[in-house]
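What follows is a single chain, given as structure tokens, in the form predicted on its own.
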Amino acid sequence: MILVTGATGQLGTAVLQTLLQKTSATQLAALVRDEHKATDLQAQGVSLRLGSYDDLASLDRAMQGIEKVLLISGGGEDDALQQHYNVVDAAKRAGVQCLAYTSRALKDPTTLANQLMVRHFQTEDYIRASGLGYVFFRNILYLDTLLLFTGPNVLETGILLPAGQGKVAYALRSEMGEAIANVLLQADCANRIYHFTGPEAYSFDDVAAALTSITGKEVGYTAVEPTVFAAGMQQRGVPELAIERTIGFMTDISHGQEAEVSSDLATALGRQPVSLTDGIRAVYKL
């Protein structure tokens, strides 16, 4: 049996679909919050276990009967890494084999900017430390993402960012959950480590090109300093902590963190990624 925890979320939400094609709802069960929120869930026969990651005793209850654990790592709380803690606890508790965890795909985790990325190589190294087998799913920046840092009126704006000449192998999050589960589904569980990028990385004057092509109207890419667009993002009323990790994610960028290539997405899918335009087009809805 499997347990998918952050089961209502975007991701959780896309493994659950192709878990759903493929296998018996009898076989899934989701770690939800809120059950009100899984009811589509609960009526196709997946089994819900209410709790949350920080609530121990619910963690004990959710991996009754489970063969194998997906940690879909938490937002940017400041608590999320003794959350993923808490999970891994549980799953040796119950004799879980097989513990699965959604990491990131970048080059060199010891030269991050964007500090937040850190606690997903902190979680993989509790995962190995506990003995239990698993599986590390390293994704790419989502490029879902995009729509987020460009904004919604880049048609009429452009591309204004500090990411200097940096790439990105970017892959939709949907097309990464479908190759989660694919993963899921194969019987073992050898303690691999998969780089979920697309076949290809693009800098954001590829991203402006493809809009441009898309849409036919201009679209440009300015790569600003970072004091520049954070003072933009004053000026509008972005918090802090949001101005701070969005510079984090850009410097990254424009070190090569994200720029990796692999053909580990591809092979899980048993097909080529959608292309960066066609992705665009459905990010954008263009």
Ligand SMILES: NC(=O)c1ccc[n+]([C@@H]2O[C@H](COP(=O)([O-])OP(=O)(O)OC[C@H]3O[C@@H](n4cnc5c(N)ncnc54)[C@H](OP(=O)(O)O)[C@@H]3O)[C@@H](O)[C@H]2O)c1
Second form
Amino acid sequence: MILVTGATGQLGTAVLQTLLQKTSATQLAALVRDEHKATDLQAQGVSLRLGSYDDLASLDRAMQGIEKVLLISGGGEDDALQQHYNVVDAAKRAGVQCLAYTSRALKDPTTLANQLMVRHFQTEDYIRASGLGYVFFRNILYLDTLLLFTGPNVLETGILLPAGQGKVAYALRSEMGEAIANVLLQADCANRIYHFTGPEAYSFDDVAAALTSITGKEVGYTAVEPTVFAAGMQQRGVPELAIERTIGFMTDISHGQEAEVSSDLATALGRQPVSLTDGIRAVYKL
Ligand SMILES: NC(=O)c1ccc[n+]([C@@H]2O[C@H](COP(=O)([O-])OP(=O)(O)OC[C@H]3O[C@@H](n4cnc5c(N)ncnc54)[C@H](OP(=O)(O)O)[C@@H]3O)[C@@H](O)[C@H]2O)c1
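Having seen the form predicted on its own, can you show the form predicted together with the named molecule?
Below: every chain and molecule of the assembly, starting with the one above.
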């Protein structure tokens, strides 16, 4: 039986959609914090396990009868790392055979500006040290996050970001979820690492050009200095932490942290991932 955590989140939903198409619901369990968000899963026959990463007893209950766990990384809370450790410890106590974790595809974890990303590699280290069989899905920045970074009115505002000419090998979250499910359904859990990225890396000039070609509206990209960008966000009343995180993401992009490409996603999907243009059409609903 496979337990998917974060099952009512966006990536977890995509993983479970594919799992439900390709295997019996009796083989699937979902860790959820709020059962009201999981009525669809329950109706389809998925076993709901109520709990959260900071409730050890709930994790022990959730692991009963489970062979593989997909730990979907939690949010940006201060105790997120300990929460991941709690899931790993519970999986070990329950004798789970395989622990899969959604990490991040970044070129050099030792030189990251965005400290939020470091916990992914600390979690990987903890899983390796646990002795559990593991699979790491190192996911690239979701193409879906473009909407957040460029803002919803990008056709009017253009793109202003402190990302220099840095590139990102974007992939759609839904395709990464599908690929994760495909890998989970293979029997093998031999300490593998998958780098899920698109086939090509794109700059924000490329994103702007794609938006222009789709809509016929001229969209430009201006690479602003981080200090100027931060001042603009402060003026708009954006909280300090959000400013810090956005600049962290953009600094890492400008340093090429998100630009490496791999064919792992295409292999796991059995097809090429969507192009930048088609991905943008889907994300911006154009
Ligand atoms: N590669 C990227 O570009 C990228 C971008 C954003 C995030 N991420 C990472 O990937 C993860 C999944 O992405 P997503 O888009 O699916 O995010 P999401 O929609 O926010 O889903 C996160 C899931 O984690 C669950 N969760 C959070 N804290 C938990 C806790 N303490 N105990 C139990 N469950 C908990 C949430 O439960 P509820 O449904 O109850 O809220 C939700 O189901 C994120 O959490 C983040 O770590 C990656």
